[in-house]
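We begin with a single chain expressed as structure tokens, specifically the form predicted alone.
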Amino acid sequence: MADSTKVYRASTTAPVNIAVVKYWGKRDTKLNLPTNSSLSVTLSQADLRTLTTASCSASYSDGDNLTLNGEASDVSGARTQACFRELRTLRASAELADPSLPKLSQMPLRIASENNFPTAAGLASSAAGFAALVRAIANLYELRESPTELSIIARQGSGSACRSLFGGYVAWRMGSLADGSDSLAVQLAEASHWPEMRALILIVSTAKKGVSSTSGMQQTVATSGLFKERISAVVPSHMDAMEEAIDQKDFAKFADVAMRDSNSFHATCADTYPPIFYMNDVSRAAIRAVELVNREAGRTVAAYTFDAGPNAVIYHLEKDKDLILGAFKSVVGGVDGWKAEDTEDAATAEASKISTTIHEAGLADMLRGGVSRVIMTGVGEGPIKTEEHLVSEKGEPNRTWSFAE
């Protein structure tokens, strides 16, 4: 007789992804499905990860439940219920195939999970929780199926989380189809591929955003003419030229479409009416800063992209690094998350050339004022399996913790 008692339990980490050819719009809002394709870069758990554990046992007597950063979290929505549904319906199936099994499919869930980095402040924070809520359940259920047909259930949860189930460099495939059985994330290549790439992210802001993403795109898609080229020329045109940077490695190209396709999905946000400002001015500088650093360096080392929030993320490669690092942290060097064995030879001429440049522009100040931490990361792997369980063999909470900025 099966131990009426017993935790079963699976834990892992998942990835945040930031996009370079955006996801802004949804053609079915039950189902996630999205209004075009986009495509994103994997960024280093290292710096940025989810971690969850996911348990299950006949004894939990409080039904499904779900903590998050040591608080409790609502499961009662559709999003968080499609991939409890979805999940438990594989895994009666691996039952109904095999009656060994013990029928987890049966039991409550107990999900526990922790950010190392502020949630909803435009950091992909659903993404990564959702990626890591539907991996840790399939690992807990010991499902069979590929990650991009768990990206199909994780898209139920959070579109972009389906690219968070994958490592490197990942295209999510609109589809066309009515069920959403061909709206799914691919890997076109690891990390490996093109490891040289990497992120300097500017947080603006760790305030929850004024307009969920949820709620702008609907108003996007409802009111804003540019949405409808975007979707029609604009991202198509940018899937190509991105999907081909990345595989020939040109960084110049790469940069060259994240940051166009960055201003675009900005500015359907801008003639959605009323209109959606995500960026604020202090963004903007960063996006000057960009500029000055690409026009005094003579060639494109960096790239500025933006989500649903203020925050600025700045991709470059490791050769440029001393440049582009050295550059910022002349402007904003008194904040947390500089890593000393990266930035120590970044105190390059070149890039006092362009700090200076950027003194003289007027952005120094709004950039000091505005920032208020920096993360600096690269392009990194999929969801890790761990044994680091936040519930214990008993099914309680291993610890407590919570996010210090």
The other form holds:
There are 2 protein chains.
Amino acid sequence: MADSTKVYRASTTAPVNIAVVKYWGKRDTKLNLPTNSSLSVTLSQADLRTLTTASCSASYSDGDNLTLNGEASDVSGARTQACFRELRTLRASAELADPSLPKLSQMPLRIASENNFPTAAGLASSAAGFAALVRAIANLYELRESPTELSIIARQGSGSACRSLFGGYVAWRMGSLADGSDSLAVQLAEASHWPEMRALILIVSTAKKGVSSTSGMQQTVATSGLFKERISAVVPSHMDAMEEAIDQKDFAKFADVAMRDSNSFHATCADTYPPIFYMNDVSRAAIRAVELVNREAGRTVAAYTFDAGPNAVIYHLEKDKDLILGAFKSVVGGVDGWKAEDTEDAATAEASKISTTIHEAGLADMLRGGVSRVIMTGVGEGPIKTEEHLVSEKGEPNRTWSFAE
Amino acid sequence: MADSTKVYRASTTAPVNIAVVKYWGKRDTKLNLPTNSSLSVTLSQADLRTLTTASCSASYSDGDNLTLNGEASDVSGARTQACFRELRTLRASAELADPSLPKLSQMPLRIASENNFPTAAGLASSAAGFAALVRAIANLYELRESPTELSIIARQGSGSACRSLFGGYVAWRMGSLADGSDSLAVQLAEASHWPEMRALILIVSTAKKGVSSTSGMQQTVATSGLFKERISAVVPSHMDAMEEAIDQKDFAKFADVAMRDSNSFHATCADTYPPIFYMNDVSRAAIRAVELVNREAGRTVAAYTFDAGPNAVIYHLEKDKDLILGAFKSVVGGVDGWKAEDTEDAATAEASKISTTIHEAGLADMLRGGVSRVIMTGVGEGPIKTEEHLVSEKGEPNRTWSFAE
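So that was the form predicted alone. Now I'd like the form predicted together with another copy of the chain, please.
So here's everything in the complex, that chain up top.
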């Protein structure tokens, strides 16, 4: 019989993803069913990742609990509960099929999670967080379900989390069923299919938090007269074009659709009543700078996209790294986040010519005043099982940790 | 026979109008035929007006010419030429019908025009300018055509100019004919129908001129995926609702539609590729301030609208003057344009309570830093014939003038 003091553990890391066709709008707020499909690039966990350990033990007396970055976090929320419930149901049926399995589904869960980036960066950490939570518990329970099957569960925790269960290039198919069983993530291509994709993230300091995406998107659904056209016509065409661009590794096309979709998404926010503005004058200066970089380069070498915040994510290819990094480092080189090894050759003649244009266009002061740090990263892998546990064999926290912000 | 040295003169003033359902997009760029109908409020000429004298004489040897604010202006542009041609054609047929009429249609035109506001204010002066030009020449030629008939001519000079041929509340019916003969302005209501309508204009200094509306709107037509929905569904519903609001003098409804339509217009600009941004962080702070004023007042007392620039036009009713003016004067009271007589009673307890909220919301610094002057005005009359001539009886400039900016 099972040792009642035994602590079962499993740990995983999970990545952040940044959409190039945006998720904005729910048709079912309880199940997180979206009004449109979306498509994202999974970013490298070397730069942005969540590490989560899921553990359970009959000896845990304090019920399910969760620690985020060293601090106790509420698990009573409907979204977290939905993930726990669905995963336990899958484990319970496995236990039913094989009575020799320990009854983990009946044990309290003790979960610890850490990000390797400051939440203050304003990067959607909920996607990586819920993907890691679901993946870690699935590992703990030794579930056989595929990442796509698990994506249906992660989606209920946080919509975009379903896309963080895969690496590379990922689509979230909106589905049509009322129970959400066909609203799931699929991998379009491995990171290795198009490994040259890079992202320069300009973190833009913002005075105060804008409207939360959860409430913002429903205000848009309810009040924007233009939103219907986005979900019925604009996004479907963007999805098709973006899948082609990725399949063909056509960066110009990828960039064109990414920028148009970001514009379309923020346009529906501006058309919300009252209007929602996530971008500020610094964000707009970044857009102008990307336009200048492309114009000066004589081809499309960079693509901007903005989530529900002012940060600019600038996708580009490895081969154009020196051009993009050189141009932006010459403007905001004073902030944290630049990797010496990736930028030492970046001061090319072409890059400095472009940075001169950015200065002449009067964008440099705005960018310098508003960009607080940069993150240099690229396309990466999906969740990775690890033996680095945040919960000890005795069920204690392996460290109490909190990111210096 | 006619005295060949005689100088014929006629002068008029014409108003500025600010749309509450926006004109954005041409279906015919040569005839200025719009993609949608629009609706505007004509503003008082006591604060904003163009004065234009049209004169002609057989003795003028230098052909048609035009002086704007004391400086020679090119008349060879297709839009000005179209206005001259159409007006001359109407005069010529009158001369044909009555041979006793002097042949003014065959004489060179000498036109002088002045604005009583700085063009630097970034207020659409072309509407008042072309309305005054057409009205002055029609007066000179003693044309019998109605303002609506003349609006078809003024429209070819500058689309929104057709609305400045009327006072009060004016609709520009887009029409459907290829020759534009049914794309014209009609007066929905005299200023006297709803004389309590006031406008506080916050002039927002902008670093550099944005995309001109002429090119901007065609970029939107060509590239915005959301634009189709605006012109086919959003604007028609806004036109109906706004006409009802004006007929019923329902300010809450007027404000609701005006703010939604401004948002919708700027959303299609943001959805343009590359995106067009006319509002900046100061404009957005003004939107938030208006939202706060309405929330604090517990009813809708103010409505924002933005044309193709960062200036905020804040419509409100006379009875709420102290509330709106008091709130905004407490924030940007340091700039030019405040009328003592209209604001001396404005420092009410309610107004100061609202201004406190604006400060607490962190909007005051942004507004103070970005608003360079205000204009206090209200709904007003259409073009007014005047004996104040900018061309002397001898055909000379009555003054050389240029607005200090």
